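We begin with a single chain expressed as structure tokens, specifically the form predicted alone.
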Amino acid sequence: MDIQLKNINYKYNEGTPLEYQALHDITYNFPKGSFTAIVGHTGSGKSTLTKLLNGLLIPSSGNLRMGNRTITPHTSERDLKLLRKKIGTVMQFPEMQLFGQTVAEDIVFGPMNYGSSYNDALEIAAEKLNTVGLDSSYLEQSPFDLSGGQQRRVAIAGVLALEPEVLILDEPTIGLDPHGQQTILTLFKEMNQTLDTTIILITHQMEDVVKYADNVLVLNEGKILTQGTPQEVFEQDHLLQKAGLDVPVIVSLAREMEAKYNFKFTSLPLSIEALTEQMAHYLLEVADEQNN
């Protein structure tokens, strides 16, 4: 499912004295099927941008469409819940809301909420349970049981067994060990790639973003300060940091070797394989000079 939002403006505790502008005429276009990234510093937007986007607020002005429904000012609860269920959200430490006594118990909440019925909800658990690496042997564990990183993987096979269109994933790797977190961001990733899933990833981790998103927005004081692909994104660094963004270790690696040895890589380098093939054609560049 594709969204687009046009000229969207959110304030909280609109009319009051408390009134607060949280994002400021965005537009943006998140294609089905893409895999995007939304960066920005605390404070940026992001979090109020997530709610709307997952149907927990409405905007204050301008619109969302999301495939063939619209969300404006006045969308009904109604029509947010059936939005709902197209879209999945992964939060910061998913696990903690895990609640059932079984694994089972806590999957087949969302399905049966939604109308299916108990053995037809249970088949979709033990399926979205093997997605995340599980087996069928784990539905009958208690979920508080298992190691975290189990947990955090039942959490996500939960918001999978409602079959999302979009999924979410706000911080999703927060307290995972780099091998937990390389394994669940390329199960997404696969899902972008098979499922033609539209993921959103908002994340702070600069070489996730380069690894796995194919696009990036980034927000600042509730407004979009750049957007494009990764190498586009980065290559603005300057105005990244100024706006107190980091970037890839590899990126400010980079700058410095330009700096310090007067040399200009042909196109930024985002990953460590970048940079060396760059250094290599150049350095036989200089042989063949000096050679000759």
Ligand SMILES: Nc1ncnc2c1ncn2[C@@H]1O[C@H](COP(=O)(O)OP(=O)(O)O)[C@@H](O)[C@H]1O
Second form
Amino acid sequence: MDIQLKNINYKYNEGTPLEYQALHDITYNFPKGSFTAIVGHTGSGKSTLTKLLNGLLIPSSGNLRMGNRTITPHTSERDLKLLRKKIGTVMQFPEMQLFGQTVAEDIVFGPMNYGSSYNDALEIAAEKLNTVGLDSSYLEQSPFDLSGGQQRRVAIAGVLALEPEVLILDEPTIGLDPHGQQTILTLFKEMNQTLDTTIILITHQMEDVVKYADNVLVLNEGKILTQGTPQEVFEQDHLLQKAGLDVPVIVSLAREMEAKYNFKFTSLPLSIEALTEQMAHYLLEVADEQNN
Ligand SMILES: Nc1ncnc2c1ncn2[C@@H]1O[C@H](COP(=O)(O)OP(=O)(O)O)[C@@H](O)[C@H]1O
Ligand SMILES: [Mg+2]
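So that was the form predicted alone. Now I'd like the form predicted in complex with the ligand, please.
Below is the whole assembly, all chains and molecules, this chain first.
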């Protein structure tokens, strides 16, 4: 489903002395099937934005078009409920919300809540467990006997069990070891490519942005600082650094080579592969010149 945000403002505690405007005039599109990374400082409004996308909050002004529905400051709770089934959210540390005596109990909860029979829900549970890399022998285990990484996968399987069209991931790999992080992000990328699931990933890992995202939305103090493809956004590394944000290590390295050694890149490399390719090309040219 296509998501279009138009002039969204969001104020917490509106009309009280504690009023605080967390989002200012956000206009942005998440095309169907896109993989968008949202980056920004703590407090920049990332989580608030995701709560507007999954119907936990409604805008103070402006509107969101999600598929064929429009959410305005006046949208009712009942309309939001219909939408929530289509939007899956993996919160930060989702394993903290596991509650079942068994893994099965945890995963069948969502589908049954939306009207599936127990047997159908159990079938879905086994399938989604498989998707996250755990076999069905885990169904009967207590989630609390599993490792942290396995618990995280069970929690994710619970979100996938609703077969959402849009997946919102709020730092889904925080606290996992590097291998576990890449396994989970690869899983989401595969869903994006094979099922056309729209993915919205909040992350502080700029390397992951380069590796997985098609688009990047940069928030700063509740406003859009910049947006575009990873290439377009990281070429504005000065702007990002001024806002106190990281850039991929390779970008810093490339900038250093430009500044200190006058190295000319045809396009700013974002990955080790892109950097080595351009350097190899350059070195071969130099060797060629010396031979002639
Ligand atoms: N429930 C709330 N009540 C009041 N202010 C809030 C609430 N939740 C978040 N905020 C404020 O809104 C701003 C954006 O927060 P948040 O969306 O959580 O940012 P991020 O996810 O980028 O760290 C912050 O200044 C935060 O303090
Ligand atoms: Mg947050």
